[in-house]
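One chain is shown next in C-alpha coordinates, namely the form predicted on its own.
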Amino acid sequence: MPKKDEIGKLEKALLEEAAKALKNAYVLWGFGVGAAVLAEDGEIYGGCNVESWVSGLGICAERCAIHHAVSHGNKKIREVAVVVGARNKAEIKPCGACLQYISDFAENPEIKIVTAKVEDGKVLFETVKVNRLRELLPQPFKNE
(Lines of atoms letter the chains of each structure in order from A and count residues from 1; the text may use other names and numbers.)
(Lines give C-alpha, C1' and ligand atoms only; values in the text may rest on other atoms or scores of the structure.)
Protein backbone atom coordinates (compact mmCIF):
# COMPACT_ATOMS: atom_id res chain seq x y z
CA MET A 1 0.00 0.00 0.00
CA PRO A 2 1.50 3.37 -0.95
CA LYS A 3 2.01 5.97 1.76
CA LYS A 4 0.61 9.52 1.51
CA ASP A 5 3.99 10.91 0.42
CA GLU A 6 4.34 8.16 -2.23
CA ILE A 7 1.12 9.16 -3.96
CA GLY A 8 1.47 11.83 -6.59
CA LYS A 9 -0.10 15.26 -6.38
CA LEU A 10 -2.52 14.29 -9.13
CA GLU A 11 -3.73 11.17 -7.29
CA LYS A 12 -4.22 13.24 -4.11
CA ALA A 13 -6.31 15.77 -6.05
CA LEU A 14 -8.40 13.01 -7.64
CA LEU A 15 -9.02 11.31 -4.30
CA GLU A 16 -9.97 14.60 -2.65
CA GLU A 17 -12.42 15.41 -5.47
CA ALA A 18 -13.91 11.91 -5.15
CA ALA A 19 -14.27 12.47 -1.38
CA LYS A 20 -16.18 15.71 -2.08
CA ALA A 21 -18.45 13.91 -4.53
CA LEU A 22 -19.10 11.14 -1.98
CA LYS A 23 -20.93 13.67 0.19
CA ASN A 24 -23.58 13.99 -2.55
CA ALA A 25 -24.25 10.26 -3.00
CA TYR A 26 -27.96 9.39 -3.06
CA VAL A 27 -28.16 6.13 -1.15
CA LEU A 28 -31.39 4.19 -0.71
CA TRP A 29 -30.22 0.64 -0.05
CA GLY A 30 -26.48 0.23 -0.65
CA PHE A 31 -23.61 2.50 0.30
CA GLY A 32 -22.20 5.80 -0.90
CA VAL A 33 -19.45 5.96 -3.48
CA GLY A 34 -17.56 8.97 -4.80
CA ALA A 35 -15.43 9.04 -7.93
CA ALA A 36 -13.35 11.46 -9.94
CA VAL A 37 -11.80 11.24 -13.40
CA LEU A 38 -8.93 13.13 -14.94
CA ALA A 39 -10.12 14.13 -18.41
CA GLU A 40 -8.13 14.70 -21.58
CA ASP A 41 -8.20 18.47 -21.01
CA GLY A 42 -6.49 18.06 -17.60
CA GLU A 43 -9.64 18.92 -15.64
CA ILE A 44 -10.95 16.72 -12.83
CA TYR A 45 -14.63 15.80 -12.84
CA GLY A 46 -16.40 14.25 -9.86
CA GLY A 47 -19.42 12.00 -9.60
CA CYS A 48 -21.36 10.04 -7.01
CA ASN A 49 -23.64 7.04 -7.06
CA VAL A 50 -27.35 7.78 -7.38
CA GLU A 51 -29.54 4.84 -6.40
CA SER A 52 -33.14 4.07 -7.36
CA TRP A 53 -35.66 1.66 -5.91
CA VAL A 54 -36.04 0.34 -9.46
CA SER A 55 -33.20 -2.00 -10.45
CA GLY A 56 -31.11 -0.63 -13.29
CA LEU A 57 -32.20 2.99 -13.00
CA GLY A 58 -29.41 4.14 -10.70
CA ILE A 59 -25.88 5.04 -11.72
CA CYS A 60 -22.51 4.20 -10.23
CA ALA A 61 -20.17 7.01 -9.20
CA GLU A 62 -17.56 6.10 -11.83
CA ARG A 63 -20.05 6.37 -14.69
CA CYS A 64 -21.49 9.56 -13.20
CA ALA A 65 -17.99 11.14 -13.18
CA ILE A 66 -17.39 10.04 -16.78
CA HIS A 67 -20.76 11.54 -17.80
CA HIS A 68 -19.73 14.77 -16.08
CA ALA A 69 -16.51 14.86 -18.16
CA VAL A 70 -18.31 14.00 -21.40
CA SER A 71 -20.93 16.70 -20.77
CA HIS A 72 -18.00 19.15 -20.70
CA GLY A 73 -16.69 17.92 -24.05
CA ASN A 74 -14.16 15.32 -22.88
CA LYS A 75 -14.41 11.88 -24.42
CA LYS A 76 -11.14 10.46 -23.06
CA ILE A 77 -10.06 9.95 -19.46
CA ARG A 78 -6.53 9.54 -18.13
CA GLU A 79 -7.06 8.36 -14.55
CA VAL A 80 -9.83 7.40 -12.11
CA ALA A 81 -10.25 7.63 -8.33
CA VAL A 82 -12.94 5.85 -6.30
CA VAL A 83 -13.70 6.27 -2.59
CA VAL A 84 -16.12 4.80 -0.05
CA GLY A 85 -16.79 5.46 3.61
CA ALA A 86 -14.34 4.02 6.12
CA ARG A 87 -17.00 1.76 7.67
CA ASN A 88 -17.41 -0.13 4.40
CA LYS A 89 -15.67 -3.49 4.77
CA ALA A 90 -15.77 -4.48 1.09
CA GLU A 91 -12.73 -4.25 -1.15
CA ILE A 92 -12.95 -1.07 -3.20
CA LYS A 93 -12.99 -1.55 -6.94
CA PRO A 94 -15.31 -0.61 -9.77
CA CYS A 95 -18.01 -3.10 -10.76
CA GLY A 96 -17.75 -4.93 -14.08
CA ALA A 97 -20.06 -2.49 -15.86
CA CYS A 98 -17.98 0.46 -14.68
CA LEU A 99 -14.74 -1.23 -15.68
CA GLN A 100 -16.10 -1.69 -19.19
CA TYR A 101 -17.28 1.93 -19.25
CA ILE A 102 -13.89 3.14 -18.05
CA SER A 103 -12.33 1.07 -20.83
CA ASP A 104 -14.65 2.67 -23.39
CA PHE A 105 -13.37 6.15 -22.45
CA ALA A 106 -9.79 5.36 -21.35
CA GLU A 107 -6.87 6.88 -23.23
CA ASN A 108 -5.16 3.50 -22.82
CA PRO A 109 -5.58 0.26 -20.83
CA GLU A 110 -2.75 1.21 -18.46
CA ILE A 111 -4.62 4.08 -16.81
CA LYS A 112 -4.57 4.06 -13.02
CA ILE A 113 -7.58 3.33 -10.88
CA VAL A 114 -6.83 4.69 -7.41
CA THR A 115 -9.05 3.71 -4.49
CA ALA A 116 -9.28 4.74 -0.84
CA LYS A 117 -11.57 5.04 2.13
CA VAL A 118 -12.85 8.32 3.55
CA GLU A 119 -13.72 9.30 7.12
CA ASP A 120 -15.37 12.61 8.05
CA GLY A 121 -14.69 13.90 4.53
CA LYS A 122 -10.96 13.17 4.74
CA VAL A 123 -9.13 10.62 2.59
CA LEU A 124 -7.47 7.91 4.70
CA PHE A 125 -4.24 7.73 2.74
CA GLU A 126 -3.18 4.54 4.52
CA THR A 127 -6.03 2.76 2.67
CA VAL A 128 -4.97 3.84 -0.84
CA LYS A 129 -4.55 1.15 -3.49
CA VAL A 130 -3.47 1.66 -7.08
CA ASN A 131 -4.42 -0.72 -9.90
CA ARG A 132 -4.22 -0.49 -13.66
CA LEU A 133 -7.36 -0.89 -15.74
CA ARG A 134 -5.77 -3.82 -17.58
CA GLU A 135 -5.31 -5.66 -14.25
CA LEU A 136 -8.97 -5.30 -13.29
CA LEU A 137 -10.40 -5.84 -16.79
CA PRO A 138 -7.91 -7.89 -18.84
CA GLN A 139 -10.30 -8.55 -21.75
CA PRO A 140 -12.66 -5.61 -22.31
CA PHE A 141 -15.31 -5.81 -24.98
CA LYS A 142 -14.23 -4.09 -28.20
CA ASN A 143 -16.28 -4.05 -31.38
CA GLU A 144 -13.34 -4.52 -33.70
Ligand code: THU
Contents of the next structure:
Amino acid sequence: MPKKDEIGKLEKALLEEAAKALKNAYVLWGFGVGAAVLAEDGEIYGGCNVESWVSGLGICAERCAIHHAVSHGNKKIREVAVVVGARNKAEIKPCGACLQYISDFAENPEIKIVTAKVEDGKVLFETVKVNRLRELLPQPFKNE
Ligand code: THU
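Could I have the structure of this protein in the form predicted together with the named molecule, to go alongside the form predicted on its own above?
What follows is the entire complex, opening with the chain shown before.
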Protein backbone atom coordinates (compact mmCIF):
# COMPACT_ATOMS: atom_id res chain seq x y z
CA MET A 1 0.00 0.00 0.00
CA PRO A 2 1.27 3.48 -0.79
CA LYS A 3 2.00 5.95 1.97
CA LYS A 4 -0.99 8.21 2.62
CA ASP A 5 0.72 11.37 1.43
CA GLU A 6 1.61 9.79 -1.92
CA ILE A 7 -2.04 9.47 -3.03
CA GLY A 8 -3.21 13.01 -3.42
CA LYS A 9 -5.69 14.80 -5.63
CA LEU A 10 -3.26 14.63 -8.53
CA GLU A 11 -2.90 10.85 -8.35
CA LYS A 12 -6.68 10.48 -8.21
CA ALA A 13 -7.13 12.76 -11.23
CA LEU A 14 -4.46 10.87 -13.19
CA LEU A 15 -5.94 7.47 -12.35
CA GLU A 16 -9.43 8.63 -13.29
CA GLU A 17 -8.22 9.95 -16.65
CA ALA A 18 -6.41 6.65 -17.23
CA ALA A 19 -9.63 4.76 -16.40
CA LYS A 20 -11.47 6.90 -18.97
CA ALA A 21 -8.85 6.13 -21.60
CA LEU A 22 -9.03 2.41 -20.77
CA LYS A 23 -12.57 2.39 -22.19
CA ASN A 24 -11.10 3.21 -25.61
CA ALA A 25 -8.43 0.48 -25.60
CA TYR A 26 -8.33 -1.18 -29.02
CA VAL A 27 -7.83 -4.83 -28.16
CA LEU A 28 -7.42 -7.64 -30.70
CA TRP A 29 -5.37 -10.27 -28.88
CA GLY A 30 -4.27 -8.90 -25.50
CA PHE A 31 -5.98 -6.86 -22.81
CA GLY A 32 -6.91 -3.22 -22.35
CA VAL A 33 -4.60 -0.73 -20.66
CA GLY A 34 -5.26 2.94 -19.86
CA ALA A 35 -2.66 5.56 -19.01
CA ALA A 36 -2.44 9.26 -18.24
CA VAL A 37 0.45 11.67 -17.88
CA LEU A 38 0.73 15.04 -16.17
CA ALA A 39 2.59 17.25 -18.65
CA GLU A 40 4.68 20.37 -18.15
CA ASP A 41 1.72 22.59 -19.18
CA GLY A 42 -0.16 21.31 -16.11
CA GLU A 43 -2.67 19.33 -18.18
CA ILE A 44 -3.42 15.62 -17.95
CA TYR A 45 -3.30 13.63 -21.19
CA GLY A 46 -4.80 10.16 -21.50
CA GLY A 47 -3.94 7.28 -23.79
CA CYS A 48 -4.91 3.66 -24.37
CA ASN A 49 -3.21 0.68 -25.95
CA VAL A 50 -3.95 0.16 -29.64
CA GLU A 51 -3.25 -3.34 -30.95
CA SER A 52 -2.56 -4.51 -34.50
CA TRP A 53 -2.67 -7.99 -36.00
CA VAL A 54 0.94 -7.33 -37.00
CA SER A 55 3.00 -7.61 -33.84
CA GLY A 56 5.11 -4.53 -33.17
CA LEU A 57 2.76 -2.15 -34.98
CA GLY A 58 0.49 -1.43 -32.04
CA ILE A 59 1.29 0.84 -29.13
CA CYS A 60 1.12 0.62 -25.35
CA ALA A 61 -1.13 2.96 -23.40
CA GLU A 62 1.79 4.79 -21.76
CA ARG A 63 3.44 5.74 -25.06
CA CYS A 64 0.03 6.68 -26.50
CA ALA A 65 -0.51 9.08 -23.57
CA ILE A 66 2.98 10.56 -24.02
CA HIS A 67 2.30 11.10 -27.75
CA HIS A 68 -0.94 12.83 -26.78
CA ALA A 69 1.02 15.20 -24.48
CA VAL A 70 3.82 15.80 -27.00
CA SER A 71 1.34 16.51 -29.79
CA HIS A 72 -0.03 19.31 -27.60
CA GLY A 73 3.41 20.91 -27.39
CA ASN A 74 4.82 19.27 -24.25
CA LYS A 75 8.38 18.01 -24.01
CA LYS A 76 8.35 16.95 -20.36
CA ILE A 77 6.07 14.85 -18.17
CA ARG A 78 5.79 15.03 -14.39
CA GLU A 79 3.83 11.93 -13.38
CA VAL A 80 2.29 8.82 -14.94
CA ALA A 81 -0.72 6.62 -14.11
CA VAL A 82 -1.46 3.19 -15.59
CA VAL A 83 -4.59 1.08 -15.09
CA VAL A 84 -5.95 -2.30 -16.16
CA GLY A 85 -9.23 -4.10 -15.60
CA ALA A 86 -9.67 -5.77 -12.21
CA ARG A 87 -10.14 -9.19 -13.86
CA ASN A 88 -6.59 -8.99 -15.14
CA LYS A 89 -4.49 -11.13 -12.79
CA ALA A 90 -1.14 -9.67 -13.82
CA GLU A 91 0.24 -6.85 -11.72
CA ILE A 92 0.41 -3.91 -14.06
CA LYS A 93 3.79 -2.23 -14.59
CA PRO A 94 4.98 -0.35 -17.66
CA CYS A 95 6.94 -2.61 -20.02
CA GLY A 96 10.65 -1.97 -20.63
CA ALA A 97 10.02 -0.01 -23.83
CA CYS A 98 7.54 2.26 -22.03
CA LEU A 99 9.91 2.77 -19.09
CA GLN A 100 12.60 3.95 -21.52
CA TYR A 101 10.08 6.26 -23.21
CA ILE A 102 8.87 7.61 -19.86
CA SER A 103 12.52 8.22 -18.97
CA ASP A 104 13.09 10.07 -22.27
CA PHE A 105 10.33 12.56 -21.38
CA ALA A 106 10.49 12.56 -17.56
CA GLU A 107 11.16 15.87 -15.86
CA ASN A 108 13.38 13.93 -13.45
CA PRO A 109 14.16 10.27 -12.61
CA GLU A 110 12.12 10.40 -9.39
CA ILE A 111 8.75 10.92 -11.08
CA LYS A 112 5.95 8.71 -9.77
CA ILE A 113 4.39 5.88 -11.75
CA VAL A 114 1.05 5.15 -10.11
CA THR A 115 -0.85 1.98 -10.96
CA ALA A 116 -4.29 0.61 -10.09
CA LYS A 117 -7.04 -1.74 -11.17
CA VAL A 118 -10.37 -0.57 -12.53
CA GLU A 119 -13.82 -2.15 -12.30
CA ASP A 120 -16.88 -0.89 -14.23
CA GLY A 121 -14.96 2.27 -15.08
CA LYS A 122 -14.15 3.00 -11.42
CA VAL A 123 -10.64 3.09 -9.97
CA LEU A 124 -10.24 0.59 -7.12
CA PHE A 125 -8.24 2.80 -4.78
CA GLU A 126 -7.32 -0.10 -2.50
CA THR A 127 -5.23 -1.50 -5.40
CA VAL A 128 -3.15 1.65 -5.93
CA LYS A 129 0.62 1.23 -6.01
CA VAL A 130 3.21 3.98 -6.28
CA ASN A 131 6.61 3.41 -7.84
CA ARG A 132 9.36 5.81 -8.80
CA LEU A 133 10.74 5.71 -12.32
CA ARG A 134 14.26 5.30 -10.92
CA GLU A 135 13.21 2.12 -9.05
CA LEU A 136 11.69 0.52 -12.16
CA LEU A 137 14.42 1.64 -14.58
CA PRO A 138 17.61 2.43 -12.66
CA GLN A 139 19.82 2.68 -15.74
CA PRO A 140 17.96 4.19 -18.70
CA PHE A 141 19.70 4.60 -22.03
CA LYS A 142 20.98 8.13 -22.66
CA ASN A 143 23.22 9.48 -25.35
CA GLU A 144 23.84 13.08 -24.35
N1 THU B 1 0.53 -3.00 -22.72
C2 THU B 1 0.42 -1.68 -22.42
O3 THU B 1 -0.39 -0.94 -23.00
N4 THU B 1 1.24 -1.18 -21.45
C5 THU B 1 2.17 -1.90 -20.78
O6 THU B 1 2.93 -1.36 -20.00
C7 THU B 1 2.25 -3.35 -20.97
C8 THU B 1 1.45 -3.92 -22.08
C9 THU B 1 -0.35 -3.55 -23.76
C10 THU B 1 0.32 -4.18 -24.94
C11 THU B 1 -0.76 -5.12 -25.44
O12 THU B 1 -1.62 -4.39 -26.29
C13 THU B 1 -1.53 -5.50 -24.19
O14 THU B 1 -1.12 -4.57 -23.18
C15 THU B 1 -1.30 -6.93 -23.73
O16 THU B 1 0.01 -7.31 -23.68
